[in-house]
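Given next, in structure tokens, is a single chain: the form predicted alone.
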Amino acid sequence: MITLDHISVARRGRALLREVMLSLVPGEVLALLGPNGAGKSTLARVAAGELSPDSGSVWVDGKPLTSLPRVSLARRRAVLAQSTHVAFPMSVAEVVELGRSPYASLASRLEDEQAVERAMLRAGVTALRHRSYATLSGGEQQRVQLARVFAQLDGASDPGTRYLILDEPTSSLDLAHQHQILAAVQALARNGFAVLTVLHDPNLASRYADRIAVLRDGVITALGTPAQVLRPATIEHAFGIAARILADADGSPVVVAGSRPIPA
């Protein structure tokens, strides 16, 4: 489990992060929803390792995050950037290789080959993989990276739980594809893996989250199951807009969004 605990941060005078408490558990989704500058990246980063907080501390199974080497936690922790820019002509195969790096003392070449291919599998890209990955659309490369983590975590070595933290993994996808992948993400969790994403739709969280944490300004509002979070009144007090709450086929909440924003 990795637990933030108390978590502030700030930049410039501002507090992007204000005592945050938060716990990410193995076998569940957990999805950040919130207005753009709500802290939801920072919290991500935080998680991650990428970005040391100003008061507070991050433990990974019971163990300070700063204690973990980092070929170690590279094997245990996968992180998708809301960008990632590869500088060198690569093909996709090469691009979802580099997720393997971890385990270049390890892996046999052949558990790589077969680590990739279940990766671009699970990402929906196999027909691309001798693609020119500068050629590719903005989906097509967010997918491609979306293997790389997959690969990167793929039979990890080292003990304890799998950790997989996406910054708003569906925000270049099409509609079909958002579900495939978020769907890929949810069978991962029910294998054991721990993930924390952040996304914008909240009715894409209410399907496939296990728990919600709200943030606004740094600060979290609301945490719980979709059921007990997207609430009316939770949206408006996050996003200030009006919302109905209507109930998918299967029970899960429908987030229909009023066209005003409530007045400030």
The other form holds:
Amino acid sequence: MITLDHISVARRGRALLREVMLSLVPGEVLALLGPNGAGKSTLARVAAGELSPDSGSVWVDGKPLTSLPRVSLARRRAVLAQSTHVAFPMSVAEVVELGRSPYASLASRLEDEQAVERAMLRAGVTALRHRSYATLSGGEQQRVQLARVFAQLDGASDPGTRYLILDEPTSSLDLAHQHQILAAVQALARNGFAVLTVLHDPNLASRYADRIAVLRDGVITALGTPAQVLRPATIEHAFGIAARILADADGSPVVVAGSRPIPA
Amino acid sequence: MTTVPLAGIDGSLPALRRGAVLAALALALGIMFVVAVGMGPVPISAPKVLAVLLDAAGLPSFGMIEERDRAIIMAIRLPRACLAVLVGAGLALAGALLQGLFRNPLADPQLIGVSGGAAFAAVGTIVLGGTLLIPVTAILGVYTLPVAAFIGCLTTTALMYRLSTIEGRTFVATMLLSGIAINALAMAGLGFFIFMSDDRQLRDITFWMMGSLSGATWKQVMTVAPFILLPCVLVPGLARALNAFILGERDAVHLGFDTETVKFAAIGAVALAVGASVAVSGTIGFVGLVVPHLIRLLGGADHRLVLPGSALIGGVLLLAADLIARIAVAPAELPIGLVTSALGGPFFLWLLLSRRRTLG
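Starting from the form predicted alone shown above, please give the structure in the form predicted in complex with its partner chain.
Let us now look at the entire complex, which starts with that chain.
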């Protein structure tokens, strides 16, 4: 479990996060929703250990994040950014293989190769393995990076202590690929991994997240299951826009934003 | 341009293939070495060169050794060839490290002002060595120049990195333009030293401006060898981390690398290699730019190949350039910096043009 305890971050006199309390539980996908500048990415960066909070602390399985050795942390926690620029010509397989870096002293060549194969299969990029990364579309590149973080978390230890942190993983993807990526991430969570993801689209959060945290001005304004959180009042308060909630066939909420109230 | 066959992990044995490429390059270096030692005003055939080299190494040599050949090789050509290999390897390795660190294929010790910083410091010790710096030269002796060049190089590399990299992202335009600014500053400093130098110092300074391996001595070889061999031995340890740097500094952190230490070690290695190279041969341009590209074309971007491969190709390339410098206008000699610039300049332009769109 990753626990964020009273996290506050300020930059240039402006509070980005204020006393945020949040726990990430094994087996769940936790989505961070909120308008631009609400502090979603900042929160994800704090949870990833990329940014030290001005006050408060981050705990990983009962230990302070800062006390964990960086290599063993890298075997348990992977981070995926919005997009990744690869500086030199590399094949897809080589990029995915970089995810095995933390295992340089642990795993055998064969174990590494098998982990790379599994990761490429899971992210649906096996067919691209020989392609040069630079020639791929944005969506394909993001799937390759997803395969890379899958390979990074493919170790021998308990999946209940593995964490995946994603910052708007679907922002550059088309509709089908958005769902493909999030379905793969959700499958990972069903295997016991804990996933924290920043999302823009409430409907993607509704479909793939187990819990949703809504941020506004650095404060969590709503936290709960999609059905609990995705209500007209919550959406309007967070985004400042009117919204209607419909029910999908399975009963999950569908947000129709910007819609006028139906005249009586 | 992206050749995958040699890279990638699919069912192949990349470690073996890397080994094969490196072995082939080492062989090429050996052949080029024998050729370079054999060619000159007095041609010496390859078997005779080999015989002299084996004999000098204390191994049984087959065949007759003429004393004249031995004298020419041992006193003139061998130290020069050794120096060419060391300087070439040092500059190419530094180029590969800088490109990996800056995540940019346009980084080169001369282009970004690192060599200029080293030359400025080196010339400073020539001009001030007999006056202001007497206490320093008294302690460091023959190492004054390499140490000064090292410090000049270290300062400029660290400064360049600070200037052009923000939160782990290098801005190409900033990098190249800061390089111009730093070179201009170094040249201004050089000009000032030239202004206050006497005739003898002026001759020594001219040597730095041109870049040359002429008059190589065993003493020079012995002075720089440790500074260049040390990075060559230590740097392969950075290969995995630099591979992660290809994704960006943040991703390297998330993959478990101590990026601050990696940057510190890489900049230190660059400063050692370039400082030593500049101290004995002046500023020789473009080796650090061209060589890492050649090895990437040969076998992909994996730094486990790129770093040692660059050192080997750098040696081959500088041996060849020095050969051209020696025999093109014999009995006179071209400055080797001129040869490498004549070859590297067009290459740089081609590189810029092929990336014009991505550079913006």
